[in-house]
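Next up is one chain by itself, shown in structure tokens, the form predicted on its own.
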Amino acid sequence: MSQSRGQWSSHMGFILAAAGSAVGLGNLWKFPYIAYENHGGAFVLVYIGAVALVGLPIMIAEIVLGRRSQLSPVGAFLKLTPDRPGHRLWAAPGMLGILAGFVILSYYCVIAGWTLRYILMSVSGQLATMVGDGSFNDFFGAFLADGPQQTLWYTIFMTLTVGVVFFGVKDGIEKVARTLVPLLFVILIALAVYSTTTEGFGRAMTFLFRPNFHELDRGAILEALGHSFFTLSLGMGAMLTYGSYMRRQDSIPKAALAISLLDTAIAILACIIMFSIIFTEDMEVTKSSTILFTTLPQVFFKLPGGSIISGFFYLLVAVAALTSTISLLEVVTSFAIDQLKLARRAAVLLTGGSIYVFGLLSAWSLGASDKLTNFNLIGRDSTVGMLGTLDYLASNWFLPVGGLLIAVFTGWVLSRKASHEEMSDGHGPLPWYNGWQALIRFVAPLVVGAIIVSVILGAEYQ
């Protein structure tokens, strides 16, 4: 290993950083909504099965590629195929991961910035006042259409992200992850304990854990499969990049399993918290894009201690978002370090600055600019806007295609000797190795291929 390359200081440091990457708005925002939309129980079981059979094998594959190559996505694929026909073509999945990281971070920080605004409104009492006098109903739309406000909170969140990555793997990303990921769990568990005191807790538990397979249709199964893949930050090179900083004495399978369990547990806990509160007030969930920012605030302030609950909840969401955004920036930064040979701090400032400028298009596409609001490249509703267009392209094309290529590469191009050696280092004997090979060669490509086909046919699951 190059002495100049960053490295996690411990196995736990890697697990916390990677878990932080996986845990984000998808766990706290998207999963509760799609679980609600697909009638809970049976959908949740299918989702957990999909994490085990698709998400976990691909995560192991990404980490294997990262640690084996000791490089970022583009360099990893090129280094591991020196004698293969069409060697240079394998840079494509790496570049797709870099592009996905660039695009997703540009709009993800816009949404994440909203959480900072809501934390401030919660602790200042402004949110309680607006909910109380009814003015909150008009707040969110006006807030989205306020270009300067969107720019301000986007800038603050992007600055936090750049600041963490600027200080490197051990002193920046790992140090922050060691603080924020445990904090995330403390807040989540505290809110979960509170949810047990609400009237809707029993109904929430029944909804989540009593399966009714008659309510499960083909679209719900595809949605569970799709989300199990995306929630673990797969297909964009984040796990590959983090894996490239992993020590040889640490176990890849154990780390991947721990990350998957943490990510799934957080998604389930988020559902328990949100459904307990929503069912207590018997409120209908109607839009995934607004549940965190329009439905929940009005529910919080009908409960005892609403300001405290609201403040802690939006702090939780902000922490989860930050641990994800730093991994997205690290993917792009590591490319600039490895392939462009830039020093880390120069690479962070160059890539972070470029993403920031591009992200302003999304920040102003929510009503502040008519052209950006009506921007549409995907032939759908003209109101999709720049942010919606980028989210659609990343979620439905960049990530699944990248994940498919990672599965095919690891299963069919990388030698069995190389993957077996990488997985056994730091772990020991692998009696289940052939089972993993079958999953990564056949099951994962078929499932991700089905997701891509469903997108082509219009059965989208975002």
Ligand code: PFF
The other form holds:
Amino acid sequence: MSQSRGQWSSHMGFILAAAGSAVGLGNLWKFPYIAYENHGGAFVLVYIGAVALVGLPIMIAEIVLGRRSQLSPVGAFLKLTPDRPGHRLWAAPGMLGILAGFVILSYYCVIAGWTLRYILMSVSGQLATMVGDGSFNDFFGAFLADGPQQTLWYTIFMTLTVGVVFFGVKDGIEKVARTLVPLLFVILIALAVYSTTTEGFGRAMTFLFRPNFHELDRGAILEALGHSFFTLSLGMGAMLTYGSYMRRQDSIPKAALAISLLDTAIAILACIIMFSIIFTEDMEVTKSSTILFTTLPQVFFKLPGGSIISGFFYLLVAVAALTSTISLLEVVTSFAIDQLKLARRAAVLLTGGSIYVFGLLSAWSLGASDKLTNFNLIGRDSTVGMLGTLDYLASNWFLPVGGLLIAVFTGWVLSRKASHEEMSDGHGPLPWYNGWQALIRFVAPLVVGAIIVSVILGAEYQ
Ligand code: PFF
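Next up, the form predicted together with this ligand. The previous block was the form predicted on its own.
So here's everything in the complex, that chain up top.
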């Protein structure tokens, strides 16, 4: 290990940092709303299947590539490819990962910024007042269209992200993850325990866990698969980059399993919390994609201690989002460190600064600027506007294509000896190694290939 590369100080440090990357808006904002839209039960089951059969093997693959190469994505693929003509083409998945990190971070920080405003509004009592006098209904749309407000919260969130990555792996990322990830679990479990006392808890459990397969269409299956990439931070080298800081004496398969289990548990806990409240109040959810920001607050303030529950809840979402944005920036920054040979601090300021400027386009695309709001590259409803377009490109194209290439590379280009050695170092005997090989060589590429083909053919996947 070269001196300039950081390293996690413990196995738990790695698991917490990687789980922090995985757990984010994908779990707390996106999963509950797509699970709700797709009628729970069967969708949840397919999603869990996708995490187990595609997500987990690819996560192991990414960490293997990272620890083996000790490099960030672009360098990792180049270093691990046998020196044959055309081998430099394998820089492509790495470059795609950098691009994905750049794009996702730019709009993710916009949404994450809203959580900061919600914490403040909860604590100051403003949210309670607005919900009380009915003015909250108009608040959200006006807030989105308010350019200076969007810029402000986005800037604060981006600054927090840049600040943490600036201090490096051990002092920045690991320290934050060590404190914040356990805090996140505590708040979430407290809210889940609270939700068991609500009337809607039983209905929420039935909705989530009783599969109704006739309600499941092809689009829902594809959506569940695609979301498993986003939520586990796969397909763009985030886990690869974090894996490059992992110690050799730690077990890769165990870490990947722990991260996947934690991520899935959090997504399901979030659903239990939100659906219990929604069913208790018998709320009519008109627009599920805004449950987190428009429906939930109205419900919080019908409950005793609304401001406290609400403040805690948005703190939880902000924490989860921050540990994810850190990993997104780390991918782009470690590229600048490894490939452009920049010092960490210069690299962070350069990459964070350029992503910040690019992200302003998303921040102003929710009503502040007509041009950006009506930006329409893809031509589907959900993809209108700069933020919608970038999310569509990243989730539907960059991550699945990246995941496919990572699976193919690890299964077919990297030698069996190399992957076996990397997986057994820190773990011991691997009786199921051939099973993993089958998943990474055949199952994952075929399933992900099917997603990509269906997107090309225009199937509903978002
Ligand atoms: N996994 C994060 C979430 O669920 O919110 C989002 C994410 C982070 C995607 C890092 C990709 C990534 F590399």
